[in-house]
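Take a look at this single chain, the form predicted alone, given in structure tokens.
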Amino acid sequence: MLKKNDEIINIVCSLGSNGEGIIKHEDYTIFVPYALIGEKIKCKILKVDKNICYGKLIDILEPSKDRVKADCPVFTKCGGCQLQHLKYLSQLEYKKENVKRTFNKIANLNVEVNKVVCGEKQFRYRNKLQLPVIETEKGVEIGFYAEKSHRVIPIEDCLINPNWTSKIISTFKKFFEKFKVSAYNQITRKGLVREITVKEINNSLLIVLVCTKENVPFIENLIDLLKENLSLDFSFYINVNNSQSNVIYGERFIHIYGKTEYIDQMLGVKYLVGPQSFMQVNKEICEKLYSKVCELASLKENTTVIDAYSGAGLMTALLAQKSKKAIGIEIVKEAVDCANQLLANNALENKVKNYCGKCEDLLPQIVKEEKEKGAEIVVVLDPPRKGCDIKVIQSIIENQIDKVVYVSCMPSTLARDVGLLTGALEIKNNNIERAINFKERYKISAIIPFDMFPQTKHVETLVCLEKVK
């Protein structure tokens, strides 16, 4: 019987959906982070539950054919990169293997998977840095998160960041430490600064510093600082969030320095980058998908194309290029003000329609009053990590829409709301489970993976499902 602190020696069997090995050690399951398939390991046992357990990796015994050598001093320690111990193509086939695996387990499907699309950068790929500042009895220290800890691991570069990243980290530590700015405590609730945040459009950046109150002593000083050791042009905000949250950003931002919105294009379609504006954090691969989604739309003069959980509009707008209508739905005032910026920018105002409120209290109603019309109906989701809401599923089915492309970010909640579209899954009692003998209702033309976030565990997938006739 295995408890806490035991050590083993086993053969690594598979890797889990987090990029773990996995043991089957008597009548365990162990998981152990940065172990690989076919590796004789020693691991220490931290946790047992039941006949799960949790440990961590002691010594490879025999090592992989496919593991390299991980070039980041903190890999291991910070919790943004999961597999750079691992070959990049055997990445892509993990992530690949682990889409269809995911669809088998949670959906009972069977499923093709189609090569995963990548870009030419394994390395320097993000757009965006993220940067947590906090106080501690060395004084003020910026890095990334722990995996699922608020612990911040000090770093001076990340090598998933662009090669301007080791400059912003010294910038703001020489600012830090010549002019003793303190940095915001979690636990005292004391302190000014809370977060950096950069983002790069057509090689400027914008800077926000996040901070519990509006007046920063001696930026002034801090701006000549980023001018004298950034070699780009830049923009530079405060942002004042003073609540116990864990949100990055508060309601106000204070513009500074520098210009107050960039513009840039995707696919033709030009969009305004400020402070607030979400952007995918890879925009090659980006580019690649949303041109798959148009393509599997195959929209037509007669389509109305429903762009549900539509944000600032960027897709919608695409999509509204080559079909007579598109419909963006989006919770979100602030994106949808901005959807509507975006329609104006590309002269589309007379080809999309966008509504403010929840996806599954407007798409019925939306797609009623286009079938009405006798409009074909293609509906593009592009849901939050939790999945689609039950109703805009069942509005889907009810509704016998012609075609669903699905975008998604998380494996689990994708293949559950493919499940129930196809019907191998169905609703009993408020529970999602298995159908026997089910009738199929959708069928599924394409299942795609884009390697949008290289060396983590994180895959984004294209789903293309056609109603059966």
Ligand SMILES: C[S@@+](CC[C@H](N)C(=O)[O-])C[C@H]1O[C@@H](n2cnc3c(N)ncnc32)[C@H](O)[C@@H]1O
The other form holds:
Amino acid sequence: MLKKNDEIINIVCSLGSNGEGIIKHEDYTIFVPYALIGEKIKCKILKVDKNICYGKLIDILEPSKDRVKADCPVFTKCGGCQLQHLKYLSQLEYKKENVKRTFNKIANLNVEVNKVVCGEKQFRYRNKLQLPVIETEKGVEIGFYAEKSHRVIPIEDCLINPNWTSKIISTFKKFFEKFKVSAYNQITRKGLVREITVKEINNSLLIVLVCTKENVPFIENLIDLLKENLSLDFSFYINVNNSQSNVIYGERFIHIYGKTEYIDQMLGVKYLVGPQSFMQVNKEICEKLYSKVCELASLKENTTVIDAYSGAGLMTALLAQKSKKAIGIEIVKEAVDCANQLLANNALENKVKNYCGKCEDLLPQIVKEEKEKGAEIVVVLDPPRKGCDIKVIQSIIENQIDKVVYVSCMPSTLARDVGLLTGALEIKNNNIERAINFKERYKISAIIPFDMFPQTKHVETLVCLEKVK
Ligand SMILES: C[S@@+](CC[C@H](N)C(=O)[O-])C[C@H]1O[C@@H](n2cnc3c(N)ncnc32)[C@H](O)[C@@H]1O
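Taking the form predicted alone as the starting point, write out the structure of the form predicted together with the named molecule.
In what comes next, the whole complex appears, and the chain from above leads the way.
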């Protein structure tokens, strides 16, 4: 019987959905982060839960030929990257296999998965940085949260964030030290600064300092320091957040310096970026993903496309360019406001209608109305990690929508929803089960993963489904 603190030596047989190595030892399955397939390792058992164990890698006795040296000094400590120790081509292979295996495990579907679409940059690809600031015995520290924790790991740079990251961190540290500005302490609820967020738009930076109060002392000195140290043009805001919650921004943004907003473009659609607007973190891959969504949706002049879970509406606007009409559905009002602004900036007001509300409430009604008008309907789904509400899936099936293009950042909920759409899964007594008589409702015409987040376990997947006639 295995117990906590036991040490075992064994060979890693596969990688799990979080990128961790898996060992089969006697009757146990042991998950060991940062171990790779084929490696002979020594691990220490940290937790035993029936026949599942969680272990810590202690020694690599025989390393994999796919192992590379991770350059980040806080890799394995900070929760950001899980795969920096794996050769990039093998990361892509792992992500493809992960999608395939998940479809098999969850939906009992044996699917063909395309090659993972990747970009030029394997590092420094993000254009959005978010840094918690904390008070420690050594003074104010800036860093990232450790995985599944509120502990901040201090950092000096981050290799998946842009080159300006180290300058931002060192400049703010200099400011906090020199002017004795305090950071917020979540336990005592004292202190001023909570977070630093930075977005890069067309070689300019939009910096927000999240503080518990509006009046930040020596703010002119901070602006001077940023001017001295940053080589890029920037704008600066203070956001006031005095809540006890984990939400990053409070309601009020105070503009201090530089432009109030910036204009960027994607695939010909212009969009404004302000301190609150949502921005995709990897623009290169996002362009490739959105182009593919439009291509697979094969929109025609008489198509009505419903973009469910539409966020800030960029994809809705792109879909509208190639169809008769596009309808966005999004729950967050600020995102819908952004989406409506985007229409005005791109002369698309007559082609797009954005609804604010839940897809499960609005989509069935919208589909019904559009069908009554005789429209040819394509549904694009891009839900959050938990996937689609069952009412959304049921409405698509009942209304026999010809084409569904599904974008997801979570292979497990994607597989579940695709299983329900195809008919491989069914709902019985409120449970999702494998269908006994599998009669194919939808055919999967493409599954394409996109490497939106290199060095991490995450994968964005696009699935195209067509109604079986
Ligand atoms: C993964 S994002 C997709 C955003 C957008 N399609 C894009 O490409 O930027 C999921 C979006 O769904 C929204 N959302 C979450 N639950 C929702 C619901 N029940 N109904 C409508 N929108 C929802 C979130 O606010 C978020 O904007």
